[in-house]
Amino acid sequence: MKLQDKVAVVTGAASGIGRAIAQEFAREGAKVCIADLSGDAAATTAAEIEAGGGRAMAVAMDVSDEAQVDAGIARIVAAYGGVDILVSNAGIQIISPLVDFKFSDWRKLVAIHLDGAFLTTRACMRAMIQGGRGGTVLYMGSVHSHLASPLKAPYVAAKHALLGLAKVVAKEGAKDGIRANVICPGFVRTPLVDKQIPEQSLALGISEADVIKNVMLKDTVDGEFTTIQDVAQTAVFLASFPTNALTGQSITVSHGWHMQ
């Protein structure tokens, strides 16, 4: 039980990668806080974890809303006595050529990915420092934290920015035993990615099969999607790493799409 009795906050945890990480953390003994925009979906995921013998609570949270984030983390601290792990995972995707991108869509995406990462980090770091037992902050980056693709200007910009944020947290948090790292998956077959396939097919004028083969997976070593379990196991490894020897880093999980 690598995370026995650790308190883990996972944002965007009612579905996809976040849900898989929350489930894996619970299997490793953590008390998992399912933070999601949909309170009902968060409650369902928490109930599933508890039905399987884990410990979980649901928190409705818009990660781009300062008041909601601070109140949600305060509720978690009151319930579980502190915070040991934050997984900043909440995110959306909007596909469009840059010249046609609506500023409102740009601001919405950046608010969720980047403002949300800042707000949840600040709240959790405050709790970690007050608790005096250190902690781990994990950001859900992407191969697009290192590379770029057409039609994804705000997403690529926000994912690049997470690398810088993690490095600052690693520097500032070290004295309090707080580590920060970025997980950078390749394409994972989640509802977010499934939504992109027809959108990219339309935007690029190619078939959906060609989007998968010649856009999403063309640079992998085996033509395979990364799985949510691949990402969840990486999160457990980073969350349970015991020292500051591994901090301020990005770990790419992409079937060789991007190699560092």
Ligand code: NAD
Second form
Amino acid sequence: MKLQDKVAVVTGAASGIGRAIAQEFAREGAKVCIADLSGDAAATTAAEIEAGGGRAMAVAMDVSDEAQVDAGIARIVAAYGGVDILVSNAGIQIISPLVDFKFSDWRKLVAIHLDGAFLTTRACMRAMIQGGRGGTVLYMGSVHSHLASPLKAPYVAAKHALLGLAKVVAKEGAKDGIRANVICPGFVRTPLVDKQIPEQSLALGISEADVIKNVMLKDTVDGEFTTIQDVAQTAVFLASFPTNALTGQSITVSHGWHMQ
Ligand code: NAD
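Since the one above is the form predicted alone, can you give the form predicted in complex with the ligand too?
Whole complex next, starting from this chain.
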């Protein structure tokens, strides 16, 4: 058990990558807090974990809402006695050429990815410092933290910005034993990606099969999608790494699409 009795908050954990990380953390002995927009969806993931013998609680929160984040983290501290790990993972995708991008859509995406990362980090860092036992913050970046693609201006900008945030947390957190790192996956088949395959097909005027082969997986070494398990294993590795030697870094998990 690599995360025995650690309290882990995973945002966006009712679906996709976050759900897989929450399940893997629970298998490694963590007490997992499933933070997501819908309390019912979060409760379903928490119930699945408990049915498998793990420990989990559901917390409804919009990560871009300061009051909801602070109240949610306070509930977790009251229930589990602190926070050891934050995985800031909640996210959405909106695709459009930049010249047509609605400002309201730009703001919505940046609020979830960046305001959400800041607000959950601040609340969890406060709890970690108060607890006096250090902690780990993991950001769900993307290959788009390092590379750009057309049609994704706010997503690419926000994912790049997470690298900067992680480096500041690494510097400010070190004295309290708090580490911060970024996981940068390639394309993973989750609802977020399944939704954009037909959208990209329409926007680029190519078939859905061509979107997968010639856009999403074109530059991988083997034409394979990254899996939720690949990302969850990386999260366990980073969350259980014991010292400040590994902080302020990003690790890319993308079948060689991007090599740092
Ligand atoms: P997903 O759509 O399966 O899950 C996203 C979750 O975030 C959902 O449960 C949703 O309810 C939640 N969420 C959305 N807005 C929220 C908010 N305001 N507050 C709280 N929760 C909110 O998507 P996914 O593919 O699992 O994506 C998870 C993260 O991984 C995102 O940050 C995404 O950018 C990143 N990522 C995904 C891929 C991929 O290919 N799927 C690749 C690289 C990075």
